[in-house]
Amino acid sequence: MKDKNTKSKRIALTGGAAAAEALRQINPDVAPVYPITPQTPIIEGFAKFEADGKVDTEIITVESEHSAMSAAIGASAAGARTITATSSQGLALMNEVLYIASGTRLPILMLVSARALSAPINIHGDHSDVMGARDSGWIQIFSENAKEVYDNTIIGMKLAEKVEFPVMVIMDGFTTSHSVEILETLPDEVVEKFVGKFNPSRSLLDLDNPVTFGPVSLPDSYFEFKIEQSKAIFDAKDEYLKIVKDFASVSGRSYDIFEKYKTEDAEHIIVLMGSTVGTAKNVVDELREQGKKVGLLKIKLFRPFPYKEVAEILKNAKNVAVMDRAISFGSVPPLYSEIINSVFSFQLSVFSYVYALGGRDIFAENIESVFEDMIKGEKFEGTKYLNAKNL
């Protein structure tokens, strides 16, 4: 049985280690896992907790990520509190069964250390993998830093089990997963009480109340199943807001579906997700000191996407720029598309930028150039690529 830690701690952890620490405190029943860079330290750290007897988790070592998700589905359907983790090609290999987890409404928690997809081979961070899974029916929560990885892991577990949907907690590969930061962890008993005991509403092993998982659904019923699933995942946004409010009461750390940074009177606003937010905040501060009315909107809850709330923040801006760390081949970038859908009725100027694919560095001057484009009123069609070499 896991040890008790009765005091909050300020400790230095990587994002991956922060996720492992939160998982130790959650003490899941089952963890099917397969290693892949840069996710491996998450489960490697958690496996050490299991080896040291600090959790009761049954860790299943499988032969592939497809098998990891398949085993997670089986464990969750049997009524076990279930977690896993992956990155990049691993998430892509899971793709076939991601839809089964969400369509069967299984509350699996998955940590994703977001990474570029091959080819060419690249092991560094961008959002290509999680954007490939954005329509798979999973809730997606983005983390800016190690503290948010820790908090989102705890929040994500409770949210998954409350709304009966699988949840991805996403960190940027290497930038967050392998960078050390100081954060404050909560006492074990606080996390244990906050997450609570998992009592599944249905289970394959509940022989007194038999159920079927994964039945055949023909044309006369499949459509309605998917409509109900779509409605339910949008409703999860309200439950997320309740859970982060409860989390604030036990941690002192407040979250929302997004973070507004100096947007109240901003004429020019950048929208983005993930670790680059920290650099962008510094740029906003510097330009504010120069008298420029700039601001930042950080999206935390990407699925379900908060269209109306985002539109309310952006509607008074003169210009909006969206920075995507992924490309949608043959279409516009994914976050840009969501922002356009949010604000189309306000006739705002919204411009698209793609940055830092494959782990390419993104610098403060790159972000400043985005604000300068908006301030100067520079208009362009298509997408600009920040810090890209001339082709």
Second form
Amino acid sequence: MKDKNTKSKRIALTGGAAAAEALRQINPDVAPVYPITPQTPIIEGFAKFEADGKVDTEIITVESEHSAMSAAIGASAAGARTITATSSQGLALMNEVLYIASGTRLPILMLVSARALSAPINIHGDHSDVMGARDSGWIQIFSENAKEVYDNTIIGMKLAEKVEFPVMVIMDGFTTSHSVEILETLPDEVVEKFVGKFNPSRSLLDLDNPVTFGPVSLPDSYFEFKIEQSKAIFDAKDEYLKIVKDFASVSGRSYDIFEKYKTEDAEHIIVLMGSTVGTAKNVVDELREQGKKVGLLKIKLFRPFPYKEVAEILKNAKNVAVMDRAISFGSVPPLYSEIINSVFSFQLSVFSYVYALGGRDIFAENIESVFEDMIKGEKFEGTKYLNAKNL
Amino acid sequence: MNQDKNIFEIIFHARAGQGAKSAAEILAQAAMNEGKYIQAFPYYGPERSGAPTKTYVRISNKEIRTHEPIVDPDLSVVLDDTLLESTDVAKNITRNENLIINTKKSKEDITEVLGGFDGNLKIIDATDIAMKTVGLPASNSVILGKIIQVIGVVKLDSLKEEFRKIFEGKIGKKMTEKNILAIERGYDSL
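Output block for the form predicted together with its partner chain, input the form predicted on its own:
Let us now look at the entire complex, which starts with that chain.
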């Protein structure tokens, strides 16, 4: 590698380019990719680094996202530090193989620019694609802006290899992936040292210690595999906390499993994740200036979901509203469902809102209306749709 | 719509392929180099060459947290006057706010098309200036010069420096300097 960045740099990048910059510094061994529509600037940026000789990565171009994930599984099982990126229909096409990556405990890092799913055809920002993968056994980390995309990419790589689970680092499609924002990158050396060298505990190419990956597991053993996998992904939360603490010591930027914003004495709290959090913070500040006791809980770690910690934050609130950017057809929206599960042991009014599907605009005034509903004590059943046309 | 009035907001109206996204990013980068906070993002419609596009820029002295689209800009920039037929480019541009239009038409003609517009209208034949300086209808460079003449949101030198940084490797020194001249002509235009 040449032209190393020896200093922190304040630069303006799209969220996708911020991910690519972090990936350059991580210098993965293998990146199987299928960058076709819905394309993002992630692989575009990273492939340029590879073409310019700035990474040692072998990029494998394949014929579909299903193949990209399959190749990632092969590379990771062989002992290579492996990354890929996708979005929308591409993630949906990967679905079958996502489970193989997690069940085989392969530390693949995947950047996802979260977007809507067809039909009807739409490739705009939305959380439907990543919500479709929420039970696939991958760790899922949401990012608010380009700055967090960069940081989460570095944290996600280290976490994957530490806990031996695949990790999805998620940014909002377009709003984050294609918007130029300011971030501060770390020196190459700091990132290199932070993620360290990848030493897999077992690999196909470790000929002295032969192992089998992906064996048959019949009714006498499959059940226990899944029980252990379930326990292990919950345990990953503690490692995540350790890693973000280490990250704070090298970057000065501290993270938690979530970000609580003015929740301490808040009577009315909105829970949400992704890029709309920034807009919602402005609304909280404005309502606070009017003396209204409102706050915000931003979920970062969605899988494993931190039920107990979330309950601790919400237990003293009068009302909670959950804003989902996806629908779970025939059920309640996904984040709402997690919040209900978190607070089931105590009496709390939790209301459901869905916003910005398929890239529909979401304004501060829409978020303000959610707080106003809670402040007025308006109770309702089911889900309200923000900034949707009356049907 | 944006409640934080410390943020300066710009909308570029153009047709896909006219370089509004590049212009927006150069302006944002130049502002960042002056220590400001920025956001630059396109509004993605059904993108195809010639389709109307919108590109947004925010510039602020404070961190920008909102991710709303811009609906009440402080400045609207129009790279192609045929958009006036289909798009309300003057929307929410009120007194003391600016509307810059690249056009060969007279100010009177444009004012008539706009109807009861009460903001500041600045017209410039950026395409003509670009043909004379760059030799191509690259009106976006000229428009960049005009923008900072009108709103002074970044310094001319910062803009030129950023342009050189981004484009010298891509289009060569000679072409870059022609575009720099185009920026200067836009900046000096009446």
